[in-house]
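Read the single chain below, which is given as structure tokens and is the form predicted alone.
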Amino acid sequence: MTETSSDNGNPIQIEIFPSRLVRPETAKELLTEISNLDGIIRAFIQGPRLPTQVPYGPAKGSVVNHPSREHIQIGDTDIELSVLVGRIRLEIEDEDVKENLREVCERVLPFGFEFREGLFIQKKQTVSDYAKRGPGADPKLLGLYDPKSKVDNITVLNSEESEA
């Protein structure tokens, strides 16, 4: 059985809130460095969605080629950025990881950022989790579903650890 965040002692939740929206190159560098840290339990990226089509007006339905919609490679996983990175929320194991994470942010985000500790990710199954995944959902994915999303936009990195 997979260890849930609440079974893992007392994990810390961190929110990284950059002073401005992060470009895809910077997001790739930041996410790669974060994924290389040990002790990251789960994370999600939040920001304004990049539309694939014009939603209204005379050009409704036309394809939008936004320059920030890119595929980035993190480890062995290819991810399409469908949002501009506005904030990153993470659940980590302990204070040592927190300091390593802060060092990574100071190195990669020279324009400044807010680094907050609090409760940002649900620890228990929500109605959206139940509706999307049912009663046997993976505990590491709880609270990470977008109830309005029509596509499954969750990517699992370091899957060998999650299968243990």
Second form
Amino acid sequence: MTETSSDNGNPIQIEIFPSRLVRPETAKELLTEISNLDGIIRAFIQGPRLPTQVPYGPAKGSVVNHPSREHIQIGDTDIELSVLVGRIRLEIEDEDVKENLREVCERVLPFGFEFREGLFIQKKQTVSDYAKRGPGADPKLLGLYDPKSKVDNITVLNSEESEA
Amino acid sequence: MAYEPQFYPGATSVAENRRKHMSGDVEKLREISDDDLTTVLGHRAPGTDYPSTHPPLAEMGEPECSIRELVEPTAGAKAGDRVRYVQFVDSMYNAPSTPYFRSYNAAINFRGVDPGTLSGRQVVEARERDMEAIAKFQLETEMTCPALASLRGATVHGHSLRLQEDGVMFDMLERTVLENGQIMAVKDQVGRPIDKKVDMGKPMSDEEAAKRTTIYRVDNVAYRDDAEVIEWVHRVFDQRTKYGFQPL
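Can you return the structure of this protein in the form predicted together with its partner chain rather than the form predicted alone?
After this comes the whole thing, all chains and molecules, with the earlier chain placed first.
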């Protein structure tokens, strides 16, 4: 249907899976270091959701105030963490970036992690993607958003560099 | 010679802990006051009387019945308490107890209880003061590590997730927080904020949790390390298969 980012060259996909669920401070340090690396095409973080309100039960609707639901600053961009970081999946340019990435993880994550290469971000549009974004969708956004989500939680970092 | 129940086979520390939980012969590790317990359970305000659903049995004029004469009612039934619940969640990362062993503990050692065993949580329903006695027993003894187990009436899914960086089981509603090395409850078991923080105790170290757990894990005590347990499980499966096999 459309050209995907993965069609440009042969990028590698990496998953970082920490042994513990990462605190926002550690997540900030890790994400800042990753964003400073060259050769990262795109990334997403995944983990258990931190709701703002109790979703069900007798306390439904009460405010949760989860201390891990924090705003973190990556470069000039402010991101609100709506999940506790459990894994990070990235698309990177080549093997050199992979080694730099592993070094960052070894430095920042004190409790160990799994680091694996594989296919984690989809390469083709699904029917739902096509229905939501149409034929002219930006291939770089493929696999980074939930077609059913009502909120847009994609953040573009280093946009000036990428446009240059 | 008096009969001594054996409860569970096996020679490993996990088997020994399972026997302890089933027999109720567990070590008391911490103190939680009655008011604190009532606060975190969230069924009534601390210090208030137990609401009742019927008058005390002594005032009701019960019919003549040999079974009623034989069986002493529990304190809660005698007073006509409401039936209320307590629900525990235990992490899969070496939490001291598991839903099955909490149920065994309640059913073997307490009367008038209705334990419900699910994959990630364990609920006990009983008359309110009887339920509080079980909750207090399980919270104060080695059956509970406040970091690896907690009271959760709703949203229990942290039990199967990795632990947080500070070693505490994830809770989407953040009912407990780690403060100065102690686990403090800031919400009741369904996530309603409470007036004052309740000290639930000190978390166990990784080594202590591994020593006190009733969970077989390959990174601690593997199930297959316990030859006697394997032998008895095989025997149970073998006998019930043969019992069910009824050729024409």
